[in-house]
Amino acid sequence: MTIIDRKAPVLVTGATGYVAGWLVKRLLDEGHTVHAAVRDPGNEGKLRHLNALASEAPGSIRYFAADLLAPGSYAEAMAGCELVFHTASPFIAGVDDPVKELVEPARQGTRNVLEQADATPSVKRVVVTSSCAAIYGDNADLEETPEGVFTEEVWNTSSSVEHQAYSYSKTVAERAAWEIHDRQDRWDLVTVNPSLVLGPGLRPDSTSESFRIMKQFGDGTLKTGVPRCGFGVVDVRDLGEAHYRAGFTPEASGRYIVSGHDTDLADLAVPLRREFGDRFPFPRRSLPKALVWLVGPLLNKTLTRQFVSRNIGLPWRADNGKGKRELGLEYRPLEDTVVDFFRQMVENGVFDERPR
């Protein structure tokens, strides 16, 4: 059991990020002092939304320059903190050099933060933002699970640099975190393993992979149809709450799958059509797996035939019960997540609405 002194500062790495924003808001609203580790504390544009949150909350925020790949970079920001949230990590679907752009940044960044925690006497707990990608690589992996469902006991063993490089990067990064943790007994480690994160961001100029996916629903990219490919979804607001509870619940331990809904692309389009009607070219049909297998690799290099074979037409199921039982997590309706996210993008002028 780990009890965190609520008067001690709390470190958040990657504080300007999509997920971190809602965590920082929760911390500030509860009156905590947030040590925000960012690349450039002088970039007022990227900090404006955090400053606005702090100005309306009882908590306070301090900025510290930190480089995820530089050993010792987090020493000043971590000093005096009992709780560390490590949220900084790359999420890029298409890369030219997966080792350089995904695997090494994820693994080395995690090592740098956790090794600094090991060298900082005040630290009692580290919460790492991992991913369900560290649990599975392909939907076909579901067939190998003991009960036909992904749980916290399952590890991704099917991904590699050549296949599902992002998933591989999250797996090696989380394993590195547990290896460092297991060498000591002063501080504990909790990992939050979310599925696909959707929902409105606190930064109007956010450009995460989640925004790119949602944008394709409204810009015509998917108007001819979408493949049936199961995945999980969690609202970014619920994920921020999950992080907070993982940090401050004394009994929290181990890994937590944080996923509100088992769904797919076709299901996401339903509430969008219901809410926004024919204003946008939302997909209305599902593409046959054979067609995706044939033309997918020609249209999108991430749609390899191996990916299509092991994911398209297959369901995704995960057990989120541990987080509900131990952290008291609750999840808002999927429709609220999708509609709120898309509406924010419309209001921010992401789409060029012309007569159709």
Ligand code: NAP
The other form holds:
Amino acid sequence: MTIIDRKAPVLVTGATGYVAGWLVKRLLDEGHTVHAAVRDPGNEGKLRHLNALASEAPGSIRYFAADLLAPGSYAEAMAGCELVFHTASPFIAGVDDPVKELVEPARQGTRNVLEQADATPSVKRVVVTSSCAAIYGDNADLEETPEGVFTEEVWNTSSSVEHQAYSYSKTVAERAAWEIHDRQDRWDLVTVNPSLVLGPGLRPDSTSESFRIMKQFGDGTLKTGVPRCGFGVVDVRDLGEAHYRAGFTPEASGRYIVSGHDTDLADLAVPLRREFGDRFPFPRRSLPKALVWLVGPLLNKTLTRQFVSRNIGLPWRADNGKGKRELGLEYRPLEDTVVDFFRQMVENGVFDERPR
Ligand code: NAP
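Got the form predicted on its own; any chance of the form predicted in complex with this ligand too?
Every chain and every other molecule in the complex is listed next, the one we just looked at coming first.
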């Protein structure tokens, strides 16, 4: 049982990120002092939305320069904090050098932040933003699970640097977090394991992969159809709340799958067509697995034959019950997430809307 003093500052790493935004907002709205660790505190464009939130909320924000790969760089930001949210980690697909661009920042960064927690006497709890990617690598892994559903007991053992490098980066990072935690008993570790995060961001120009995925529904990339491939989705606003509760619920412990809905790409297009009609080239049909196997690798370097055989046409199921029971998590309807996210992109001029 860990009780956090609400007057102590709270550290958020990667505070400029898409996921971190709603957490920072929640903290500021509750009157907390947020220590925001960012790579470049001089980059005003990336901080504008956070400053706007702070100006209207009872809480306050202070920025600290820190880089995942620079040992000791979180020391100043963490000093005096009882609670640390570690969200920073690259979420990008299609990288050229997966070790350098994904695995090392994720694993070394987690070590860097958690070893700093070890060296900072005020810290009582660290909440790490892990991922469902640390639970499963491919949809085919569902068949290996004891109960035919992904739970917090399951670990991703199928990803590697060569296959599903992002999932591998999140798996080794979370493993490193538990290893460091298990060596001591002064602070506790809670991990939040979200599925794919969608929903409106607080910063319109995000680099998160979530934005690229949603954008494809409106820019014509998916107009010929989508492969059927199950995955989970959680709203970014619900995920902000999940982080907050993981931090401040005294009894919170272990891993929490945070995923509102089991769905797939074809399902996501349904509410978009209902809301926006034929203004955009939404996908209207599902592509057969054999076709994706044949042409996928030519169109997209992440659609390898191994990926297609182990994911396309296969369902995804996760048990989100632990978070509901222990943290009281609730999830908004999937159509609200998708429509609100897409509408934000339309309003921000992301799509070149020409008469169709
Ligand atoms: P994002 O918007 O790209 O945020 C990533 C954050 O990490 C940014 O603040 C970025 O800082 C920071 N970062 C990256 N490399 C860094 C480095 N070397 N040193 C310091 N900071 C660094 O992506 P996101 O979607 O919000 O992801 C946030 C977390 O959620 C990640 O841990 C991700 O794995 C996890 N997650 C995301 C999803 C999803 O669907 N979006 C699903 C499950 C888990 P800069 O602003 O300086 O680049």
